[in-house]
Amino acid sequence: MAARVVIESTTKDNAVPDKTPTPDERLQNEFNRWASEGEGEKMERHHLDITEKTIRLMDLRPGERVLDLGCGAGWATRLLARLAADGPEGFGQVVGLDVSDEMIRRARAATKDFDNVLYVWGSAQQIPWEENFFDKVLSVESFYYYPDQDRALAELFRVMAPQGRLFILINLYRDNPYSLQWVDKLKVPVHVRSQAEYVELLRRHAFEKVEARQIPDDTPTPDDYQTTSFHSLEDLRAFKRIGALLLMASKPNLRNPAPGYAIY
């Protein structure tokens, strides 16, 4: 009994006082388990109808600069790489930004047949890149996520070219109520907000030529699928009929000062 008590009193003396992850900490633990897991490949399936929807109204163009933003595996940065590669204009750059690590590490693997590709570990809350740089941005399902929304889209607007092209497109959101079923399944806090409320949010951060559209995902739901998400394979396809929201806007044409001091 005493040599215990001993040993509760050295480790209380010695112990390290517990560390309350940040945000972004709490995103980057919850993803790279996704990433273990296998999901940021699954998204490919989960996404791709409305992805590949989302891209052609983006009308790419070989030598643009594009970030994919919260890219997890990969699979919509190489999809955009194929479309802004070498041409007439020049040379196309795609740039994925995700604050998992691990997500990272299994996108670069994946993507080493691309030579116009890299991939950035960081937060979407101080993008390691510089200001006015990117044509266009694509964020595919992760910017509900984002603990500080207001931030993430002042970064957006640093980091984009004169007249750039944001597209963020989510499958929760208020106006879609099948969307809400699978919000308390999550590990992570989310943001949930209404169209109106999201395209107010962009005109706040001087984006110009916002819109707003519904993208249904034409997919078919089998009648043997397992779903854990909703309550019934019918809420289910009736979460597809209505679609993830595709918001978009442009940056007006002005060049952020840089800073005076480095941000990477």
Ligand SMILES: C[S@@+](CC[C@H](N)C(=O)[O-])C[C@H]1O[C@@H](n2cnc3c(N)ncnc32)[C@H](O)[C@@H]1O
Second form
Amino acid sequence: MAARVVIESTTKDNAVPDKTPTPDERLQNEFNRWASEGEGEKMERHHLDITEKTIRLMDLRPGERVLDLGCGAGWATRLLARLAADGPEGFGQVVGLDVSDEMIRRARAATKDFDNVLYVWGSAQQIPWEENFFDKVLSVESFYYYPDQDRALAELFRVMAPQGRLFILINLYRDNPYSLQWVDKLKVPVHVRSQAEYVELLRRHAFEKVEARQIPDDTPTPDDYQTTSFHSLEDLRAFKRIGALLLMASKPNLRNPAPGYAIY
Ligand SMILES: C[S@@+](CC[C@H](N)C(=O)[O-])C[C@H]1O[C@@H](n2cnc3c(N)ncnc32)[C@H](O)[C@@H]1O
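Alternative state: the form predicted together with the ligand, after the form predicted alone:
Below is the entire complex, every chain and molecule, led by the chain shown above.
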């Protein structure tokens, strides 16, 4: 006689589905708002100086595969794409990834003339890409928002090529005390770590050649500049003088196995 299987429903008919947004959905909502207010494009003005200095250190070669993690409106992705374009080593590809679909939409609209850029909507917590792919990764002003930085680093390690290089640029960190002035103004939670803590975090994830340095922002601040993020123009100038934290690291010369293969 066939056994009777009773399947019990785990949801009651009148149960209200849980609408609490996940941490990624909160980020998506908040940065979609930024995007619709035009903040994505405005960030180019605020981050260009420190990003150009970082891109110089990235030593990009034609043919390389590059990830711009938390690409926003895509202006830095386009800078990378020009440098990694066609070359003797092959066809360079740049991927811009962002958790805000509205940022991705705007980035795509502004990048029509490029044939080596792909913008992808997704999260640093689960990078929708294959193992061992990217030669270089840039992330500008995005890393301290990631709900689980350990998971994001594990994902970066997975998708980076053997000996791939990682460049994380962040303005909000403990050793620049002026940056702490805008923590309370942000509508999503952020991590506030020190340079030493970040270095330790990268080492714990088996990254090699971990290095940190400060990248001052040399753009002048006009006397009539209106700041809502800082208590005063003097504080803003002091913040720029100390500068952003640049974290640099390499993946060791090893390949991550593709999923589904167990190594014994
Ligand atoms: C301050 S903006 C910087 C954008 C861009 N890099 C720039 O400099 O203009 C931070 C960006 O990180 C993205 N972001 C935040 N959390 C993310 C996550 N978990 N995964 C991917 N992107 C994320 C946001 O959507 C936003 O576009």
